[in-house]
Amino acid sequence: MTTKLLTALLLGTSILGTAGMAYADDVTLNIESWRGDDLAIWKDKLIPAFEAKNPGIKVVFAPSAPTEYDAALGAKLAAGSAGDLITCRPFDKSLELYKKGNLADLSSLPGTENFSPVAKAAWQTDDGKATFCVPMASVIHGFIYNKDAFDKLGIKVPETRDEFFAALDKIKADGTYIPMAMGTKDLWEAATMGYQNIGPNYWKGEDGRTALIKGEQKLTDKDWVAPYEELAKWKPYLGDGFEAQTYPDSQNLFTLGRAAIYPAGSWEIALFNTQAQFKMGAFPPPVEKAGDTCYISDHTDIGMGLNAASKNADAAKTFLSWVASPDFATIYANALPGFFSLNNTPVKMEDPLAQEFVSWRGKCKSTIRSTYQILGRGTPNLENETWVESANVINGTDTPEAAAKKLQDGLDSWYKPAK
């Protein structure tokens, strides 16, 4: 074999050796997902901005209808054929996932030392040992009204629950608007923009919840029943027949400009800015007496985790390390307003409403829905129980303290605190 030959196929050999190794390296992600809504914000922004910087690496938003999506997944993960990122309900789904070795342990992912442990508490086992999804965002719960409106009929924004009343007397009595769009029918409603909103004013926060899991309080308390008899009132202000008005009414009656005030969570701010023609302000749940602290939820929403199961178990955790950045959350966040990053950096918000929402941080103590650590494992279910009984208060068909001690017996049927 000549010299020159001989050159020509170890050359040869060295640029498919160098090709094949390019191709190898070059892998795709693909993250399991149920909101769908976000497709071209994955597709068009955050996908983009990962690719840029970390050549070879491809990355597929792949969701599943919100409501199949548990299901889909868990039928995925069986076959061996989930995606490598799994995008983590809070508390006990994503829970089981790690228990039945579905999601890996991420307790040294670098980036997981950006958020606090009350953010990373959604995602991590019961003694805070393993954590094993990265938190991406919260909602936070609140009202927002129609500014038109209030200016119109000289309303301020009310801080305190008797100016909160006063201005749904107002409103009603001028009788151009609904004073509050919110209904009965789906449940859900009731207790999430009802109960869970106005209740960590009552229960204080952290304090309450963690004392509910800890046995030392009770639903039956005064701190917890207090949020009932606050509800019973909302009934003469919610306009004819709430209790037949569905989730999409009640936001229809609010962005057609027919209610002033709806009690919400968050992440109504993008659909509301495309469909309300009038201009918008929110406030937090009004607190006792002026100068009292003020409690908001602000809930553990949306995480994502790493199959544990997934070939490209290294390219996933650099992706996983880039959703734990400042980067991502401020993209994230603007990209999805009134979807709040719980990153330790502070995002700067572009859209005015998301502002005002995520300032109440600043000025209130954060905690999360009572209902969805630990207490929501057995049955009777406490979170949907609470969806019941806050729709029955609300129509009146029962007693703040009968709805309490319903609740409390069922949980007490099956819950036994740790000692």
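Being a predicted model, the structure only gives us computed values, none of them experimental. By rigid core we mean the largest C-alpha set that fits within 1.5 Å across both forms. Positions refer to the first chain, counted from 1. Compared with the form predicted together with its partner chain:
Fitting the two forms on the rigid core leaves the C-alpha of Asp105 displaced by at least 2 angstroms between the two forms. Positional change of Trp322 between the two forms reaches 2 Å or more at the C-alpha, relative to the superposed core.
Core-superposed comparison between the two forms: the CA of Lys363 stays below a 2 Å shift.
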Second form
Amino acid sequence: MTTKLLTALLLGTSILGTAGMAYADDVTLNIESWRGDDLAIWKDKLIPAFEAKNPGIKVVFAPSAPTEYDAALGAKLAAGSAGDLITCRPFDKSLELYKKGNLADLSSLPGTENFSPVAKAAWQTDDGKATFCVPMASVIHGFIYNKDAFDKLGIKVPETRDEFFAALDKIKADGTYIPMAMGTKDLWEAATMGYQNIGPNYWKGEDGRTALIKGEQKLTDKDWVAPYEELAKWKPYLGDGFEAQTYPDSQNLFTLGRAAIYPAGSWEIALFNTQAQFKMGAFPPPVEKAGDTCYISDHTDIGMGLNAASKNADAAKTFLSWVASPDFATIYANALPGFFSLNNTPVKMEDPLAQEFVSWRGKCKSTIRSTYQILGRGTPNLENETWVESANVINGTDTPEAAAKKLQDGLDSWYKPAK
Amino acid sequence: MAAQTRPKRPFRWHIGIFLAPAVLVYTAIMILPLAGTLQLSLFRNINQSQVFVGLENFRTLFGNPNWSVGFWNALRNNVWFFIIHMLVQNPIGVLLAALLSSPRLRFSAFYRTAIFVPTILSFVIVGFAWKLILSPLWGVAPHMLDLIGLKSLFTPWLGKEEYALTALSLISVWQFVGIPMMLIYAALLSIPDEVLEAAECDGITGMSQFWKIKLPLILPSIGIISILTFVGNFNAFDLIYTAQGALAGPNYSTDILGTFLYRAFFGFQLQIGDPNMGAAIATMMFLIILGGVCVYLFLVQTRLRRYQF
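One more: the block was the form predicted on its own; return the form predicted together with its partner chain.
Starting with the chain above, the whole complex follows.
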């Protein structure tokens, strides 16, 4: 009797929270997450919206620090004390949890049909047969520009590469603004906002990415070297001393109005909106000639899965189906402009810059960063090497061909595509 | 006397008891982790279990170009890092100490403190402060060079492959020059006045007094400083990490053994950490430092002359 009471008390304090005793009939779901920043959004907006529709299910959002999340989650899963719902990192980290049996298979969950295969790729087994997390949000790459600067110089938003470079030339000739705010000091800017931003237009998005994984294409092929050739041409348009310019430097250069174009990821929107004193617009990576199909990097970033050991699996699945619904997508995308819902149903967003970004999904084809799925394993690590080589190409210390060859050689040393 | 049998001394337990705390603490926090690292480097994770593989990790480290190129690059950079310290930090330290110990210098206590202060600053502060000072956008370095009309000399040093490592070495020198200065200063102060007065009577004054009398007397201190510099440099990590990040850019030109170890052991971004390869690198670092210290102890220190007053 006493042990039972003690267990009940312990459960009450640790898992169910204080509400557990009073509402014995209610099921309480705990969410594990690293997004402590989103606590207010969950508490004030998302959870009340869900609970209003689903009486009898209580949800608690319990985040841990981003740097501790993976280790803490692993320990909790091993000890059996992890929450029912688990926020999923993309690709291998979550795949590992699924392989260990910590994440349940959600392939047949109602609501997953709302997502495209690209959106689900981050949380699928390599063969694509099992899906184990519901995609929540992605980030889109493109260019944010200073509208006032463009108006003053009479520049039209570029659609093709020629127009793009013509615009850069014009800004440079005028001299008021630095044409493009990007540095190579932190390396990843060159790879993420450079190579992965403009690349999909060359390698035709998913076609090229999957062909690379299958081994049908190589990084030394024309379509994969060409983005490096374009990056090499960016050098004269970057600010003085861009080699030592860090990521925060680039952000500041742009928001202070000293630079005209910023190669961006949509996660910048919230910050730029609060800091920039001028009007901003955005355009997708320019294509070769007007009318070409455009491709954008719409990179899956965050998802949610079900703890396979959860005692409230049914309630948790109800919640996940809701996460997969347009309702959730609308609230989430509006609360966090720049983190876009992956839902197929278009979401109405208030923020004009976020609207601009997400509108590209309608006219362009989406893909994810080429170095993440499957190819992001192994040593030397393709993603990390891509950072280094992209910076080298912009700095002019490596030719595009040499950079591509180094990457392909590194990949060949450990990756043998399935024949 | 000799034939007389002494009463048997009881076993001196107190020696063991007095030694125990130090031995236990040292074993727990130094010897066990070191042994653990050496052990870890002989294993490999195969299908989620640790399997003994002998020296296989070292064969990978030296035989597989994906590892060996990075390792030799890091070692080369580390040697350069050390050379800069030996050529710049220690001579400047000796010079500053000689100036400070001059009796005619006023405000010497102030200079001593001011020069020593960077040593007690955190690496993080030093790294970020210098990153800002040298920043081509908001840094004071380009401005100051502009004021004296030498703007053309400015380049984004930390972002150029050919300068980054030297620039970082000099930052590290700036931070740590206080340590040789203090040690040499103490050594110079301990030279008895009689010796110097005797030298003056023999007509040895000024510079020749420094070269002929003082320098030989402080040589043992310089030896100690060299070995401290060696150990410190080959264990360095923090400054590179805070200033250049774990990838030690541009193009690994500032990668030293510490950052190379960090990436291997803990992983970085998408690269997953490999504690066994990391331990192999840590073992190599241990052996390099051990080798350097041994060379010093057996070849250099035994030949240094010591003077007793």
